[in-house]
Amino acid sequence: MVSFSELTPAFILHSRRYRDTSLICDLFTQNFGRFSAVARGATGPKPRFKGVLQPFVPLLMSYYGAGELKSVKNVDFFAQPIHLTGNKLLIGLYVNELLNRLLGTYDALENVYMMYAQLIRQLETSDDVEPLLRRFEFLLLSELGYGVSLQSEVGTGREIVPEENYVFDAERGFTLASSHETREFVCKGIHLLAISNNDFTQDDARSVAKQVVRIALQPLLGNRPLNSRILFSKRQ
């Protein structure tokens, strides 16, 4: 078993300052999943750590201490920071609030690891981001337990049919849309078969995508809202 003591794989998700000299740092970690650790002396006239506890910096990191709050031991670089502008370090910051929102404390989740950590590289270099967000959306449902069939109705397991309607539901799946359907949000099953095989050339696909993982996640997510969804809003 790998322990605290060493350096481990690690991404910042948020920091906020602790006391006078300290941060407070929610991690995501490839052994040890999410959890916080205190920075001490990271800020102040002589910072440890200095330029280096930042979101979308791949990291190592070791820990000290017994209590549920880490303090952080060593940190150094494990690759080249991700540097990420405009749009780009919108859509980061808000995998980093999902993931700190949806994801258990110490719950090693190395899969998902994985797949934040390529898509945030991802986001540095694609000039066409929208694909690889929803990707990492889905694939994030299905490795919380919550995935979304994009092939078949609920209930009766019959395949999606391209020329049919359908509503989602978040705890249900898809089924067929009556033809009394009052629901805002009817979408065709050519859609949801283009999802599934990860085919997003057709913006009707993609506005499809954002709206089934947008209710998917409401019910994990709850009332309070996503602070990045507020600033990417106002940005537009």
Second form
Amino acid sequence: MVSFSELTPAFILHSRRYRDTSLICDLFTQNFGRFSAVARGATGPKPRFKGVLQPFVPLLMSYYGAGELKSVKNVDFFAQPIHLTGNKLLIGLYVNELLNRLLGTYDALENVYMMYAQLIRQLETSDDVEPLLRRFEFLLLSELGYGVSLQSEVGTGREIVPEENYVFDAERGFTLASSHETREFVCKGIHLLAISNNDFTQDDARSVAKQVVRIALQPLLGNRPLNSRILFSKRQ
Amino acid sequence: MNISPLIDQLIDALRCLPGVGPKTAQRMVLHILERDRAGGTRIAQSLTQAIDGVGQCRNCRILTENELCEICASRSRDETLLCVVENPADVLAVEQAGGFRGKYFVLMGHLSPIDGIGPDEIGIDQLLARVQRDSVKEVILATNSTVEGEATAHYVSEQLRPMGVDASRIAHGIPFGGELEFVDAGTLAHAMDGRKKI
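Having seen the form predicted alone, can you show the form predicted in complex with the partner chain?
Up next: the whole complex, starting with the chain shown before.
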């Protein structure tokens, strides 16, 4: 069992000023999941851990303190810093907000951590980030126990047929759309199968994936909207 | 130990200042009451006057007691060159560095979705309106070199693009007089990315 006093991999999801020169960092760590820690003396004219405590930097961190809120003991670079710019930076902030909202504290989710580290690294170099983001969202949902089955109907268990139309319910899953469907979001089986095969070449499949994720996340997020999503929509 | 409720009240009040803990606050209070009552009165008066009188500049949102701050009111400054910063302290920092002859806009923060701070909270509409009104030619985005500062700079530059206004970002990297050996990896990586031809 790894202890808090050892240097272990971590990412900063968000930090805010605390007292004069300290920061409270919301962390996502490989071994302990998400939690917050105070980094004393991290800001001001002579900051400790200068230029290190930023989101998207793979870090090694150690902590002390017995309470819910830990204190940062030491910080080091784990790997080369990831430099996100432009839209990719906003996507990164969206993912961080999503994790901050969805992950419980001290719930070690090593797979999610690995996926996150990989996603951030891929964001930096990839030109087409939408499929990466969607894959991450689907995997995140399934790791949290809210996986979306894209290959079979709920209830009947019948396989999704490319030519049929389906409707999606966050709590249940996909069902065959009836001929007098009133729900706004109806999608084609062919797109669901494409998404489940990680094929995002068609724009329609992308749009379906986006809406499915949005509907699936809704009950987990509750009434409070994601601010980074609002920020995105304001840009258009 | 309770000496007097008024003294306790004052000690408590002073603790709202940055860098002032209970011990320092107590020293300050005892000093004023024992040795410098006139100084104490002056602090009290200036504080009241400043709190009542100082507001935000209509134009750039920096703190001032006038409708327009001195920089905005100045005729010798170039109003087509606008420097966007996060805080009033940043204006002072750039001013002290010297060399900048344009005007400023203070956002009073940065975009931070997790904290619920969006474009409306940092006055982006006001900034865009000003750029239009003053026919600004170049906007220098001098937000902090943090993830949120970068996101803010990116967002503002996107909003400026359709207006045909040049947006530039201040350089970041090796500090002046700095030695590579002692620069942290993050800064050095930025400096390599942001290299320029000589």
